[in-house]
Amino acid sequence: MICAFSTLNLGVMTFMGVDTRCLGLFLLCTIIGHSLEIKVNPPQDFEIVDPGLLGYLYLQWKPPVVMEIFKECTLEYELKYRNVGSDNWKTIITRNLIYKDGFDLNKGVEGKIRTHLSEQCTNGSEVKSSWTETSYWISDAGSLETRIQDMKCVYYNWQYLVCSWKPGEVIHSDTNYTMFFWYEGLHQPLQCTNYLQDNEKNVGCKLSNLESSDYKDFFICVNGSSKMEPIQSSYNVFQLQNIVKPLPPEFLHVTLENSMEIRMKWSTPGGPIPSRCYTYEVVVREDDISWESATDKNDMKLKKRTNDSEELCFFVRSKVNIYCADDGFWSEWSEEECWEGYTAPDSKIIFLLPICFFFVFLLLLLCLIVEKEEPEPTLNFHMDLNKQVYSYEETLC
């Protein structure tokens, strides 16, 4: 019994000793693992710089401080930015130390950035730094009531830009406004040289010959001057192809292919807009019924609503389609083109048959009259003493 008890006690002690060593080794590995956890710092000196291009800003930073063993690793940066108040962030992954984009300077700009360590340096694990953030607000004197109102810009027929505005709500009589614009390709912002005026005050601007300005951010600033108070500037940014208003279609023509099918054609508006960039809205009026249709071609076939229509008219307007722009304005409506009194080929025959029958009948009647006509009789008198004798002489036709 004593021997058996001693053997059992020795086994338990041996097991406990092994378990203790395993636990200690596990704790040691955990501590070492935490101490060797890979970390990377965020970029340094993150800032938003305004180079004076009316809303085209630079977001720039410097590389983070990294451990010696990671100096040969490739660093990537995850950049997020937006105008203050926007619901959506724009996200960029880049290896550069600067990124440029356009913003609405009527609002503030905010951005944040963090470092990504490449997986080759981390045995395939994803390592990211914490975020570092910054923001930018333009310093602009003047109250909001002095800033222009209702700024509208239209790029007419993809040829010239017209912008118009109304004066601020609270301004002095000497206040006047000036407009500057810039897009990538210009060395510096330019001032408008062709103002639209009302009572000798600038209320708009017309810009022509905007070379290589399509599919780029177009920046506008309208500021003002007054001897009495500073005027707050107004900023706008858009792309010209998205505010195009084309000319209306021309040379409308309508024909009826048969008793029920309409064919309408028109010419593509003149100007620099490619024909493939148009979409059209067509309004058809058949007697007292009207309906609309859309097409990307400059002709259309439709079915008539009724077979006995007395009048059929249509008119068209145009717009730059989704393949050439994200948005735009509809042109004015074209002149109305109408058809009246049309008779389809089969109905023409029906209409002509009674006339033909009438003329044939009239011709036959005339012939019968001619054939049956009798000559006037010639009356000769032979006077005798006691009697009169009448004789007739006929003249053949």
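Numbering follows the first chain given and starts at 1. These numbers come from a predicted model, not from an experiment. Basically, rigid core = biggest C-alpha set you can superpose within 1.5 Å across the two forms. Compared with the form predicted together with its partner chain:
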The other form holds:
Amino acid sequence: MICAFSTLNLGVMTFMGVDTRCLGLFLLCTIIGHSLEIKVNPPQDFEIVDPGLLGYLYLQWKPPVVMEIFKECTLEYELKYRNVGSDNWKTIITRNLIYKDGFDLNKGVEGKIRTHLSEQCTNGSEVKSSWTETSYWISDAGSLETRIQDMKCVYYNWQYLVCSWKPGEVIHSDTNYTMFFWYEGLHQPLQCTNYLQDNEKNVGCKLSNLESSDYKDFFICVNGSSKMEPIQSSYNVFQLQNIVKPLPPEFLHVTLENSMEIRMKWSTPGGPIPSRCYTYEVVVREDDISWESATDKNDMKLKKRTNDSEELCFFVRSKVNIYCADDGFWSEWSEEECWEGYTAPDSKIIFLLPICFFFVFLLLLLCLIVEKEEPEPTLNFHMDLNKQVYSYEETLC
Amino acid sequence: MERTLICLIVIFLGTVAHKTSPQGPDRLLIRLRHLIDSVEQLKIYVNDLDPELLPAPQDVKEHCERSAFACFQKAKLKSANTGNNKTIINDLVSQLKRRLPTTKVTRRQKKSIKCPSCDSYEKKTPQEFLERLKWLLQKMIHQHLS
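Same protein, different state: after the form predicted alone, show the form predicted together with its partner chain.
Time for the whole complex; same chain goes first.
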């Protein structure tokens, strides 16, 4: 444009008598040339809306005003958002006019958005608008010290959600807290109906029968009330499958495969967690030495360290594996199961004893039968046979 | 007559044995677990991936999991032009694109549900794309086992 202007100056100076229409045409050309640099406006009315779902926010906007030639084009929007204070922006590109996601409402949320005009529309390279920004802070009264502390939530055996907290640092004695929760599928947030209490103050909540609540954001808000001062709310977001603490395995079993190998078995804990969703940690103790091992199966084969160990024990704990959840808590350790001192011959005897008893029983039975039958056969049999039977009896009983 | 009877009994026992024999390996479960392993591997090489944003389904509705997975498969996940580890990445990406084994349940579902098109999902960074893919796979495994 600067070049065009200097050219124009030169033109004016050297061609003093040139036609004004030519001059006008020249000016028009430079203006059109300047406006051929394509621009697009940012989206309008960009705002963050809180529908009162404890952290699920709607980021929405309206399409920008565009030139006639671009009215048929599909516009895309580049949206960046983050919690205030975070270093990293999360980025998405969408053609919709709304984006919904879960946020941590303990901090503010900020977002910025711009329009993208695709290459097909501009017959050249992609054109981006400038950014338009907005932010959102939940309007909350109360000072930080009134908020609950150390909020912990555990989803026991994928069945019962227990959340517990400690009261705020500085609160009045009449303060009591209430907990609300929401996940997609519920029409609105619900209040806890089964509080855990300490001195008649709510310090936790137990929730069960949470239908279709896993694999999606679960939002919690704990607020409070007091006659003396407002209480600041505390927010939590997580996914239930990532905070599961299963029950420990049951029915532990140790068997000998051969003189040096042992097989340890256990059954999957009862409950809704599928057996293939577990991973286990086993601790084996042979006399005074312990070692750890891990497996995804319900049994484990190990080689004994020494031939003459007196005691071999193990216990096991379970956790949800990475194929079903990102994270979780280990269960409590199971009861210890031991195999106490053995030597190969002894075990064989123990095995043989019942068989011996069985044979002895059979022989006794035979004796009785033969005794009963004796009167008849002796009548029909030859003298020799009789003697034989008689001698057979003697040796047996 | 007796031979016919014996033949019939043998055939009958054969069919009963076939039905009561243990099920073959769960091919769908094996594949889904393998896919999670592949995604975890790709996350290690995320800096060598092309940074172009990809459609990544989230908040997938009930019964639309397979359709959402198909959207993940369609996405143009690839290694960066100047990136290292091209062979490993291409190998892992081709693992993701293999067709999933079907089950009786999924064959029934396919016909009845109307699921969002791939275009309607927002595009995200490759890092976010892989996280969301992993979450979808975990959900599918849990559903399959329940």
